[in-house]
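Presented below, as structure tokens, is a lone chain in the form predicted on its own.
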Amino acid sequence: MKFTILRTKSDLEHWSNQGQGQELHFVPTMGCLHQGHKELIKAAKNFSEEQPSKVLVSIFVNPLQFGEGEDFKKYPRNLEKDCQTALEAGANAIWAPSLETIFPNGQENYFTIQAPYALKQSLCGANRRNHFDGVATIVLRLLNLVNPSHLFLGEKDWQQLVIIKQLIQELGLKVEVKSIATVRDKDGLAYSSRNEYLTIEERAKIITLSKLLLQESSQFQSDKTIDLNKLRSALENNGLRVEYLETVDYKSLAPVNYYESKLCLLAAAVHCGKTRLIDHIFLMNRKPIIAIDGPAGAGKSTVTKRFAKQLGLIYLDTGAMYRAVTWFLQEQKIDADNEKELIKALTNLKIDINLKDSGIQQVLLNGKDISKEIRSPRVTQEVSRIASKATVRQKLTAQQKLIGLKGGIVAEGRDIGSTVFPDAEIKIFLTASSKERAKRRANDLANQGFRVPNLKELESQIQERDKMDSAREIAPLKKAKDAKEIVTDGMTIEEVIETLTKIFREEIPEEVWPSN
């Protein structure tokens, strides 16, 4: 598809009607567009490779959001130069359209939108009254015009992110929000449109911000503390005046205390000679913990495992310690119910779950593989009855916790969200239908070289497992408040991985855990 330059409503029309089956993936800027632009039609560009899609940049400078005394004269304009950036980055086409376009029949006849006050009463919103009620006006006549099926936005506009993000999901509309992390040029600084206004010694000044911030992410990762006076005096004394400095809810955008927040928000805006900028940066007290419950066999390890693979975090699968206990009392003839016993044999019970280049799960029992030994149907008719132990379930909870002190993990089994990782930033519950899990079960007996009984005798034990996990009286198998539900009957491994990360995405912005 050749490069196109559109101006018209019509015009768009034709374009979009071009390429029939195509997904229209959209990148609405106000141009003077710079390599953090470049970045998001790249992503808009190689977002899916199943699915052909075309990418849609357009180029408006929004007279809504500029208040009173603001730059919206002299805001960098040059259609040509933008044209070859869009192009060289792989957009297909540049939608430039006036503001008749957009308001046909003049402004004043159209609705506006304000923004929610909780939303804008922080950060560039305290001071810039009207701002993001003209952003979010603009966006959605874009959005209707266009009609893409998704939408690219820049991380570094955070405040805007979040207010477009809530503007789509209240008014149901059918576009995918993709976000990009914050793109800085060599020496630290967001790349910005207004960085053009910056004279060589202004540039000078003004990289202190970028440059301060992310030393406090640094120290903070060390020793889990800021100091916000330190911090505004560093940059009144480079000779920048800050409008302001804080720590905001990275959802809600209400302040917060940093240290009391899981996931924040370090932002400031600066003033440098007549140029204003923004910057910020995410503080987060550990890395983040997906706990995925669910029945037995909803399929949990499997997806667990890739979907941990793919974000580059640790899989931790408590299902196969509980597992490896069970098979170890069997093998050991321990009775389970001799609660002297039991303590004995799992004081210097040591497990370890390894996680194979082939992506093939190891467990390992005081040394001992014993990963094929622990999928065997005499553990499996077990574990559930040893897994509702107090002393089995205080000991591998506690490991199971220690290993989250630092986060980083995917973590499956059925009490993941509700008692050992109950601060997890996302709890998911994972099931299926007993038939479907049946069928599951049959075809994991049977590459594992173990007798299949038939479906129905699956399904039957199947059920009988899950009243009991669901009926004990220490940690039962139960969907945490909190937990969103996937049913899996019908999804292959990959939509329900991709339904994972559409969620994981809602929760993690790339800046804090970039997708590899």
The other form holds:
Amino acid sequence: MKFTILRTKSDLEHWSNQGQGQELHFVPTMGCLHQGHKELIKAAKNFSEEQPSKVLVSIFVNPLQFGEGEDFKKYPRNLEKDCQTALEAGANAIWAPSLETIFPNGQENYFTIQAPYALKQSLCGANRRNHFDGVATIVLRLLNLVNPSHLFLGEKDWQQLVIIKQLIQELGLKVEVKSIATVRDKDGLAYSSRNEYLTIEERAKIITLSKLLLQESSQFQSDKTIDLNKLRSALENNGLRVEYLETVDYKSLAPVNYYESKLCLLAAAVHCGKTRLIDHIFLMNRKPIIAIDGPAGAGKSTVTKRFAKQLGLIYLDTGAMYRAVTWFLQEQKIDADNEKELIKALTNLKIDINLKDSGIQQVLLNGKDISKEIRSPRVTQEVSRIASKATVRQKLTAQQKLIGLKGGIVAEGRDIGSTVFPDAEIKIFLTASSKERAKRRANDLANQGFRVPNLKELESQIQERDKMDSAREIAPLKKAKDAKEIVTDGMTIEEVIETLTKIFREEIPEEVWPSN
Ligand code: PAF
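Could you switch over to the form predicted in complex with pantoate, since the one displayed so far is the form predicted on its own?
What follows is the whole complex; the chain from before opens it.
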């Protein structure tokens, strides 16, 4: 498709109607495109391999988001250069509407949006009073006119991103937001159109903002403390005027103490000469934890394993640990109902789970590889009974908590979200009808060379296990209050992973845990 510059509403409509069946990925900007915008455009272009799509970049210096005395008039404008940049990055068209195109009947005849007070009272909103109302009003108009499937926004403007996401959610707009991590120059300075204003001397000064924030971020990862007063003085000593330097909750944007928050935003706005720039880092107390619970045969293992690999997180299969104990007790002919014997048997039991590069999981019990043995129907039949024993659960839960101490884990089981990691950032309850699960179990057994019972028999075995898992007194199988349920009937593995990825991204910014 050739590159096009669109001006009017009918230009836009005509262009949108070409290439039926294509998704429209939209990157709204105010122009003066830089590397940050380029990454947004690239992400939009590469978003879906299977689905044909086209990328539209809008350039509109929105007067509504500038306050009195701000830089609306001198905001850098260079359409020709922007077209070149957008084209290079992979855009299919630029839309450069006038104010009249956005508001054909005159601005005064259109609704204006008021961003929620709670979201605009802190950070930039505290001093730029109507800024986010202006942003929200224009973004809504742009979305109405463009009607894209996906909207690409930078995490650099975190407060704007939070507000636009809520606007879309509250109004039930059918557009999905994709956010891209802040893009930085080699020296660490976050790309911004307003960097254009800086003289060489000012740029040398302002670099302290990013440098100190990035230093603070790596320092925080090791000692979990920050010193805001020291940071503020360091900025001021470098000739910068600090407008704000705050820690806020990364979702509600309400002020928080960093040590009381699992994930917060440390954000700053500084003035250097006449230029005002913003930057931020995220402070996360530990790496993310994802808890995936659900009944047998819901497809947990396959998706959890793949999802962990995709995100570079550790995969923890707690079911395999219960299977290992079951196998061990069967081998040693230990009566699990005899508490004394059970305690003794568990005392020196060491279970290690390794995930090889090939994706194959290795389960070691006191150093012996029992990966295949634990999948036998004999173990399957007894594992729920063994897993209902308090002694067994205590031992394995303690071990699992230890593995997850530093986070960075995707754990699957029955009680992960409710008991093992109740503070997991993401809780999923993965389930499917017993009929569907029986079909999957039959496939698994056949693939592993075991005898395959008929489907009816498998279904009733599954229902029996569900009953035992859900009815046991300790840590029963149940959906955690804050878990999101995914019913996987009729879904491919890829579709389940895609759903998980979406849920993950709603919680965890790209900057905190990049997609790849
Ligand atoms: O981030 C921007 O460039 C602007 O605020 C936006 C989203 C294009 C609205 O004018």
